[in-house]
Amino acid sequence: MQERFKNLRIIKDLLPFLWTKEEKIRSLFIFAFGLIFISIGLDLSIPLVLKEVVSCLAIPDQSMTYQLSLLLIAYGIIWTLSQVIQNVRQIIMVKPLESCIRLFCSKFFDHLHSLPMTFHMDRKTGALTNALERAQHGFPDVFWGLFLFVIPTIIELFLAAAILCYFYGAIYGVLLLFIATVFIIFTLYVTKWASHFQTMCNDQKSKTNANIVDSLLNFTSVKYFNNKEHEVLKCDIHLKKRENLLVKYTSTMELVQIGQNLIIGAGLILLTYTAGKQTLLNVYDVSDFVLINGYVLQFAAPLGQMGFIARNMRRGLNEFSDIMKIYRTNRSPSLSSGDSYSPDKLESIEFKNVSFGYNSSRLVLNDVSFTLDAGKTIGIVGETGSGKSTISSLLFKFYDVNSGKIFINNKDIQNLDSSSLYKFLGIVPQDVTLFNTSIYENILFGRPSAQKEEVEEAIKLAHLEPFLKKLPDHYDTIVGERGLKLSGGEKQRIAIARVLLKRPALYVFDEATSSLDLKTEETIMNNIAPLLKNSTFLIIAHRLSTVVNADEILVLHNGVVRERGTHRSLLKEEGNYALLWKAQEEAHKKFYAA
């Protein structure tokens, strides 16, 4: 029971992409559920002419030519419009069809990306791929079984042995509907036990491909520690208990079909043998014979069918019942629009005794307070772990405060506008991820609508031009997946220069020149320092130099802020500062001297 609510369920809730708001696709759904009524009516004509037909042939007369040679054309012309109609019908219900499927993968889609972190962070890639591909391959099962084919056979069925009733007594159509309800209570019964072995496989299908999507997205390590044949014995597993499943699924599922088939053939054989008998006895001539035996074996092949359409329909429900969990995970209320505040500019962002932690057991931050004014820059240093890219996270909104406040322009960050404040913020995260496009493409996507001249002048401030005039195909480049064909300087500074052609009211550096070469660092600071004293900075870094012109700096330690200062202050503390400061001075002096 509490299978068929789910299903029943999941029914509901793909009916609005089907029944959409374009007045098109609606007037298409309309026109083929037309075509349906007129379809059963021509097949239910088919016996009765039939019937006319034999009765005309039982009694030679040369009169009836006439009235046979047109029931004769009629047969066929009622034959050929109801097959052609039912190919009338399949065209216009692809565009519908097709259509829910680009609209329910466009929402599932958007969906994911307004999920919150932890929802990703827990999730493979190809896990989650491999389960809307098997929703798009789902949704005809469904929805052509449903609506073209089960519900019109059940229709017809009715109607069927209303005609047998009419003409014969209620024995036969009592048999017809007798027989059709055991079939369809035993497929339904069946199929769900089944249907076990599919959910297994699923299961296993979304564990082998997710494995196989993980292993080539590190195929670097596999190779770096030379694993090869261990990715592959471990994929091999995957794909044995793939194949295990599979087969005992299609198996249990051919069991099934012998089982219908064994209902249809003790149906047919029942009603053709009283028939039959009846015909023997003079009750009826060969002509009701004819209807009533045609009736039958109209339902015969539909019945057979609809075991096939059943399993498709109970594989297609299975397919979507793993992506209508994902669909129905609510979203980060962080991401929500809040009171939809949509402040015009940035006065200022306060983190207020902040605390957060990943899990209750440790706090990554603790009692974090600080105020960044519009136009000013504060760096925040620190050791590995002591939880710095946290901060800039949270400014995202990836995660919830455990306790403390966030305030752009005095307003709680949970009430701003998510948009709004994806607009304000511009990051070179710490981990640079690009698109498979080119490095032109992946600075485009700071702001799509930039001019070309704009794109070329956020590549000279990131000091991009030299490596781009040693590349063949210049900024016309594929970078590859994540951006592996680039080292990881080379990802920095497309970052730096899509973020710079963004031109956001707030700039995050979650150490954007960690992979940079002091002398390439130096050359970007200096190129953006006009930029400095115009704008509003977060610098995040480890090393000190990109922080000097800071108008304050935070020095984290274990996520609580042991000093704050500028440059100099900090320096005559003679604190942690300054002992950094000293270690990488005397570093960078062996830069040079080398």
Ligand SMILES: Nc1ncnc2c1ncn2[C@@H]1O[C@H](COP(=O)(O)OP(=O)(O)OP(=O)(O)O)[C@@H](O)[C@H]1O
Contents of the next structure:
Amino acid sequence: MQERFKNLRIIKDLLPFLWTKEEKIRSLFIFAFGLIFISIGLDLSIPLVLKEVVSCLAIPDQSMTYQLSLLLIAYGIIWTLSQVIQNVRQIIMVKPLESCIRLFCSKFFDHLHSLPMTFHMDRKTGALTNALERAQHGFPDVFWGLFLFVIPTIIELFLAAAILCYFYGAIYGVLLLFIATVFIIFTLYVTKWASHFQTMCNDQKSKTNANIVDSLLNFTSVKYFNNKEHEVLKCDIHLKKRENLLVKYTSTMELVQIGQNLIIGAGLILLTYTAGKQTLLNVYDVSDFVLINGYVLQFAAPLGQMGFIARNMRRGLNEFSDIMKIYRTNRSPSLSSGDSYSPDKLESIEFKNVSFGYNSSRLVLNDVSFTLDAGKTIGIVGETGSGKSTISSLLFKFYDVNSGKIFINNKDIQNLDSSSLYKFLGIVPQDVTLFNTSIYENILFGRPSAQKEEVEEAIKLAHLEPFLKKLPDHYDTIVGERGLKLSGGEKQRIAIARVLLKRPALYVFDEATSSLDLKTEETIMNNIAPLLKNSTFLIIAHRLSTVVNADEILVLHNGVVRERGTHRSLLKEEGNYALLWKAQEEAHKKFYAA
Ligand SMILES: Nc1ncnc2c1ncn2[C@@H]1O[C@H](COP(=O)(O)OP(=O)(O)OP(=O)(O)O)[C@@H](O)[C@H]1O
Ligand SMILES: [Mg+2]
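Having looked at the form predicted on its own, could you now put up the form predicted together with the named molecule?
Below is the whole assembly, all chains and molecules, this chain first.
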């Protein structure tokens, strides 16, 4: 898309955040615009008053008349008022602009959480946070510039040209507009060229940040493999590229400014020379020369400033372009669709001939069917990569199935509003990640409205007490980024407590106890046995002992259900399950014999 249209589209997309429904914000905007017109009027009257002052002073033997004193004082007052109003205007605009940034950022944050799983899988967190930060800075650049400089300066310019035309004929007005036009065209074209370097700079900044964040997230691997030098070198290569691009960009911007100043300088010479010559020829008197010069000088400064503002605006728009690309990415269709059918009781879950692949070249699940009635438990076992976790992702509508259907209470989940779907589901995921807050807050996340006693009850059920007792800060201990300061088993128990606090109708346990020793697993299972009676469970496990009591066990192999039945019937079948069971039993016996 053409650069100009791209920028216009960004402004158009952002305008609704500026013109909000909030009455107070709108009034502030209108007030600020009112002040803009007042200060334009004041600015334009300064050279006119000065002309009158010079006319009075030019009369020989003039004494300090009442009129002259008034004019001299008015000249100072008008100038002061104009400056003060400009400052007040800036103060008034702060609130609407900052609230606009807030509205945009929270909408964008909401949008990020609504994007499909595929977006988050490809996402580079460092690059994303960098782009968001740049957009926050870019916002004021765009709108301060537009409302406080560009629009007022253009209006003022036309009015000044009209005044010059009125007093001295078309020549001065046309000249003034001609210089301004050359200046604006030059600025638009050259900053467009320079913004190309800025885009490269932004890309590199994002890459550099993504690299730093990725490296820090993997700091344990860096330590284990003693690869610090390698990482520092990689980071330095990125920083070097960023440095080179920034030098190039800043120098081009300075060159642009030189060009802009040359245009203003040439205009200044042209206008003052013409006016000076005509004053010598007695076509005009000195006061006219002062007036013409006043307008010329009055525009030299704002035009120079406008050049700077225009560059900032373009930079601001550029900063925004990455974020707007994401902002325009469609939200997850499956998450946002749904006819808000919100059942209050779970009756059954059914996978009917479900086939699915993350990409078109490989099916990960092939014709999987099963029914899980309320109050029952299904166990899913199978070798690594056979598609077990994928089943839970599909149940959460993270991806759309290729064929087949998933039903909850005989309703296709495609048509089910996602928030009512999530009310039913609770999961202990295979990779437990925690927020970098306290253990208590992480558990409370399961149901933020829960009472303290309920959190403590969940802690007991998940057998976390013995661990928490060892901690000086008990459950107020901070868990570190993604729960880094905890052991695998401790994280799993927090995740179990979190889901127990939620009390969903269906519990999905994806290797929920894989990092726990058998004794702890048994204690937890005993603790939650009363729950098991009334709730529905989908338990994914490698350790077959975890699923022996399930009402049905599915044995997955390469995305296909190879065997199914109860533990007993599967043993009788003497298939893969029976072989695996024997192997695990023997290993278990050997371990305890040793
Ligand atoms: N987001 C993804 N994009 C592409 N492929 C994926 C994605 N997630 C999983 N896969 C692939 O899908 C297959 C099934 O993965 P899944 O996580 O369901 O296996 P699993 O049975 O849970 O394995 P494990 O027992 O190791 O947890 C794997 O081959 C995996 O590489
Ligand atoms: Mg898995």
